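What follows is a single chain, given as structure tokens, in the form predicted on its own.
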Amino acid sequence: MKKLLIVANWKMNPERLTQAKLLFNSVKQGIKKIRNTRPNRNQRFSNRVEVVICPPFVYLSALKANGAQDCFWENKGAYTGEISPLMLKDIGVKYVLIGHSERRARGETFEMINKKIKAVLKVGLKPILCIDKLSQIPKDIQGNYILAYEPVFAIGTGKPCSVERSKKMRKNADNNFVLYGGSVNSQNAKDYIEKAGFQGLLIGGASLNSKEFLRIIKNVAI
């Protein structure tokens, strides 16, 4: 069986770097202290779920975090203010979010996010595309990469999408690895990979909460 991934989307947070560490570390404790409530569980757990935590480009390093929420598509330039693929690569970083809804809302093109899946598949990284909609996934690019459906009424509204609508929609993603994201809570979380068939989540707001994120991961895990 694959493994779950349990995705963490901090967005724009925390605030300070401080804060950061302190979210990041209690997840961190959190997970090995998961692990260690039944030894023999261990293994399991090991095998079954990766975590992955998104903060902010700027906390990247000090986190040492494994995932980014976004990149550009060329690997060095006069592009300020850009980040490239070799950059995240080169800190540790193994995922990319990339056309995550609120980007698009503020521009960003079908066009610059496949340019942008191929940049991050061709130095060694997982993209992770998030799509609201089927005709979203892209029909040219080569190599393997990670579907997030997230149905834009439910990110961030508290509204998440039932568990036969995005079961539906899993389905016609063929034989892709997808995630669910948009309002993922503790009680719901086990729903989409029980009874909906998604092989992992992407969490936005209830990762910002420690307790709550572990809830999840715990709950979907063991």
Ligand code: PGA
Second form
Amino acid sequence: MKKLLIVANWKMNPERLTQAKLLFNSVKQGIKKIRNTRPNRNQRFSNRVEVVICPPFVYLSALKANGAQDCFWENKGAYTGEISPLMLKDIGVKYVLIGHSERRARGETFEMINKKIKAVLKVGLKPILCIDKLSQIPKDIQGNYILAYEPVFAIGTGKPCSVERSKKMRKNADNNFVLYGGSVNSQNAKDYIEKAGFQGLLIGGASLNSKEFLRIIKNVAI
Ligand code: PGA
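Instead of the form predicted on its own shown above, give the structure for the form predicted in complex with this ligand, please.
Zooming out: every chain and molecule, the one shown earlier first.
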């Protein structure tokens, strides 16, 4: 039985807390239901799936969610608008996305990302470093972090990376826990796990539709 990590990146969605609560609760209930049903009588799921949900910061406390989409590298001080790793830890967050391509595109540098990973590790949270090429992996990080291979052309485009190409990248990544992200849906999810050998998925658009997101979870668990 493999341990898989399925991460939902809600990005800047949904627009209201009431909608966020509805989405979060229906995913939570759906997961419970999946866990209580067996694929067939006498059969067990073949993989154990841990689900991480990364909503916008302002919804974290209300949802008691376990994932965040970013954080700053200092734990306190005069940094207007920033959120620290310690603050996230204090409200129950366990995983933090770092270096998402949508943040890199708006000016986040390799140095900033490097500092963020170290700060997240220092307080005992788990960073999920998003990369599009191997050169984006820092060499001097001590401690375990999760990698998410997200080719930019596949993010939010409905054009997922081919299984063969993603498999090559997974093999070359010098890290044993690697997720795939980029236009994942319930049709292609299982291929990235079974054929390309990823240990999980980072899901944007499809995580905003609870039925589709639950289908993905079920498909990879069986
Ligand atoms: P997508 O986004 O699933 O909508 O392609 C993935 C991501 O940006 O993490």
